[in-house]
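Just the one chain here, the form predicted on its own, laid out as C-alpha cells.
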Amino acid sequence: MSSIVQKEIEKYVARTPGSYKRQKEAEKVLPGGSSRGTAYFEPYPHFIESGHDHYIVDVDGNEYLDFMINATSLILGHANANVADVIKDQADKGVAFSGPTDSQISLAKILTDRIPSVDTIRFTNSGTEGTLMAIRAARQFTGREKIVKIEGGYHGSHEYVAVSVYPSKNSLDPDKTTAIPEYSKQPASVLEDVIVVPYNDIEETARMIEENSETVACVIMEPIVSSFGYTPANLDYLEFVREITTRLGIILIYDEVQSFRVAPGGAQELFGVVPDMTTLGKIIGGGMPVGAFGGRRDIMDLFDPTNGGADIAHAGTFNANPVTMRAGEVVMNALTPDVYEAMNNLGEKLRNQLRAVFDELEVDAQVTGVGSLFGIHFTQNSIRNYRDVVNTDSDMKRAFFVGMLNEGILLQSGAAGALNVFSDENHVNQLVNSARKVVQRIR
C-alpha cells in the first residue's frame, strides 16, 4: 500500500470507529460483512444511519454530501417525501399481490411514451434480470446463440454477461480483446458463446461481428459505459453498431440501467440512435428494487401468454409489485424536461470545474461523463475504452476516493458519481473545493 493511500486510510479509520465495530459484527454472519460487492471498500465501509436530500449520515455521525446516491438510483435524493408518502400508502393497502395492479400500467405507459425503442415493457426486480431476459429474447427471436459485449462492460451478474468485466491488466491479450472468465471455474461453454469487442473501435468490432454474423443473436452495450467513468460512446461508433446489427439481423440491446437519467428517453434520445431493445433499472423504481426490459413489439410478443402460451416464460413473485411501481411513477413524473436540463447543465459545469482544478494543480487527470454523470481518472491519456481505464493510476484513485470521504464527500470507489435534483452550485463548489484539497495532499 502506498504512503498516500495509507495516510488517508488512517484519517478515515479515526473518524469511523462505529463502522469498524459493525463491520466485525457483520463478518460473523455475512461473507466479508456484506451482501453487495460495491458496498465494500478497504479498510471497511462506513455503515449508514440515515439519509436526507443530498446527504447521508453514518453511524458515527459523519455527514457526507452524497454523489454516489446508491449507484445513481436516487435521482430525487434520500428520503424524498413524495416517494415516502406513496410507499406508506401502498403498504397500508398491501405490498405485493399474486395478480396485477393498475400501478404497473401507469408506469409502463410513462416509459413506453418516453423511450423511442420501447413499444411494450416487462418489469423485473433488478437490472441483472432485465439484461438476462433481453438476451434470452434475442436468442429466441433470431434462432442464434452468441452474444457480443464490450470489453469492461457490466450488465449484471448472470453468466453470459459476467465475461471480461474486470479483467486484470496481466490477463489482457495485448493484441486483441478476448473472452476472459470472471471466476476461475466459469464454464468454458459460456466463454465460447460470448464475443468481446473493444469499445469505440469500429474496425475491430466490425471484423469480429462479421466473422460471427451467422451465430450472433445480439449486441448488448451501454451507450454510456458506467464502469469507464460514464464515458459515452463516440456517435460514429453507435451509428456503426446500429447499421451493422440492422444489416445482419442482429438484435441491438441498450443497457440503460444507469444512462436513462440523461434525458427523458435516455441516452438513445440524447444521441439519436435507437436500439431494438432496452433494459432499465435504478431510477425507475424510486429507490425500491427494480429492473425492466422492453423493445419492439414483435420481439416482446415472445413473452405474451394470451395466445396459447408464451414462447419464453417470465415469472417473478415480486415483479411489478405496486410499492415499486408507484414509487417509480412519482420519480418519472418529477423528471420533467426542465429538470433534466438543469441537472445536465450543472453536470457540465462540474466537469469543467474539475478539469480546471487538475490543470491548475498540474495533475494528470481526465474527467469523463455526460449529462448528470461524471468520472475522474488519474492519467494523461484520454479515456476511450477499458484498457485506457485499467492503465490509470490506481493508487491516486484510491487515495482520492478515501480522501474525499475524509472531506465529507461520497463518490463511487472508482471516483465517479452523479447529481440529483437537489444538486446546486453550492454542492458543486463543495465537491470541487474538496477535490482541490485532497489532490494537494496526495499528489
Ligand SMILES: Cc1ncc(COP(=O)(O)O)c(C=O)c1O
Second form
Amino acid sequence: MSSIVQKEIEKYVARTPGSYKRQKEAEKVLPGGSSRGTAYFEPYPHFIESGHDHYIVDVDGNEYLDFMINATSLILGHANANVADVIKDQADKGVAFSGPTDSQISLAKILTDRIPSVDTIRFTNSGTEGTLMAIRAARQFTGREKIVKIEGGYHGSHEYVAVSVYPSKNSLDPDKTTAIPEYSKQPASVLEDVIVVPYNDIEETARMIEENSETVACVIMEPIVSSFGYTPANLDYLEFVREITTRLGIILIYDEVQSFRVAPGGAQELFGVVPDMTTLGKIIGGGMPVGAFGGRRDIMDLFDPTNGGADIAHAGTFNANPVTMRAGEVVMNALTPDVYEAMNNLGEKLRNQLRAVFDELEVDAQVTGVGSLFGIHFTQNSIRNYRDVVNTDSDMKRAFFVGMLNEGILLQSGAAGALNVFSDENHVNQLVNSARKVVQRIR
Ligand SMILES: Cc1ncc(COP(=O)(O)O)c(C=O)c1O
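If the one shown is the form predicted on its own, what is the structure of the form predicted together with the ligand?
Now the full complex is given, and it begins with the chain already shown.
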C-alpha cells in the first residue's frame, strides 16, 4: 500500500473504533463482514447508524455529507418524511400479498408515460433481476443465444452479465476486447455466448456484431456508464448501435438502473435514442429494494399469461410489493421537470468547480458525468472506455476516497457520486473545498 493511502487510512482508523469492533464481530458470521461486496473497502467500512436528508451518521457518531446515497438510489435523500409516511401506512395495511394491488398500476402508469421505450413494464426486487429477464426476453423473441455487452459494463450479478466487468489490467488483450471470466471456474459455455465490445468504438463494435449477426439476441448497455464515472456514450455511438441492431434484428436493451435519474424519461429521452427494452432499479423504489424491465409491447407480451400461458415464466415473491410501489410513486411524483433541471444544473456546476480545482492544483484529473452524476479520475487522458478507466492512478483514487471520508464526505469508492434533491450550492462548495484539501495532502 502506498504511503499516501496509508496515511489517510491511519486517520480513518483513529476516527472509527466502533466500526472496527463491529467489522470483527461481523466477520465471524458473514464472509468479509457483509452481504454486499461493494460495501467493503480497506481497511473496513464504517457501520451506519442512521441517515437524514443529505447526511448519514456512523456508529462512532461521525457525520458524513453523503454523495453515495446508496449507489445513487436515494434521490429524495435519507429518511424522507413523505416516503416514510407511505411506508408506515402500508406497514399497517400489510406489506406484501400474493395478489396484485392498485399501487403497481399507479407506478407502472407513471413509468410507461415517462420512458419512451416502455409500453409495458414488470417489477422485480433488484436491477439484477431486471437485466436477467430482459436478456431472457430478447433470447426468446429472437430465437438467438448470444449477448453483446460493453467491456467494463456492470449489469448486476447474474451469470451472463458477469463477464468482463472489472477485468484486471494484465488480463486484457492489448489488441482487442475479449470475454474475461469474473471468477476462475466460470463455465466456458457462458463466455462463448457473451461478446464483449469496446465502448464508443464504432468500427470494432460493428465488426464484432456483424461477425455474429445470425446469433446475437441483444446488445445490453448503459447509455451513461456508471462504472466509468458516469461517462456518456458519444451520440454517434448510440445512434450507430441503434442502427445496427435494428438492421440485424437484434434487441437493444438500455440498462437505465442508474442513468434513469438524468431526465424524466431517462438517458434515452436526454439523448433521443430509443432502445427496444429498458431495465430500471434504484430510484424507482423510493429506497426500497426494486428493479424493473419494460419495453416494446410485442416483446413484453412474452410474459403475458392471459392468452393460454406466458412464453416466459416470471415469478417473484416480493415483486411489486405495495411498500416498494408506493414509496416509488412518492419519488416519481416529487421529480418534476423543475427538480431535474435544478439538480442537473447543480451537477454541471459541481463538475466545473472540480475541474477548476484540479487545474489550480495542476493535478492530472478528469471529471466525468451527466446531470446529477459525477466521476473523478486521476489521469491526464480523457475517459472514453474501460481501458481509459483501468489506466488511471488507483493509489490516488483510494487515497482520495478515504481522504474525503476523513473530511466528512462520502463518495463511491470509485470516486464518483450523485446529487439528491437536498443538494445545494453549500453542499457543492463543501465537496469542492474538501477535494482541494485532500488533493493537496495526497498529491
Ligand atoms: C447499471 C446497473 N445495472 C444493474 C445493477 C444491478 O442492480 P441491483 O444492485 O439492484 O441488483 C446495477 C447496480 O448497481 C447497476 O448500476
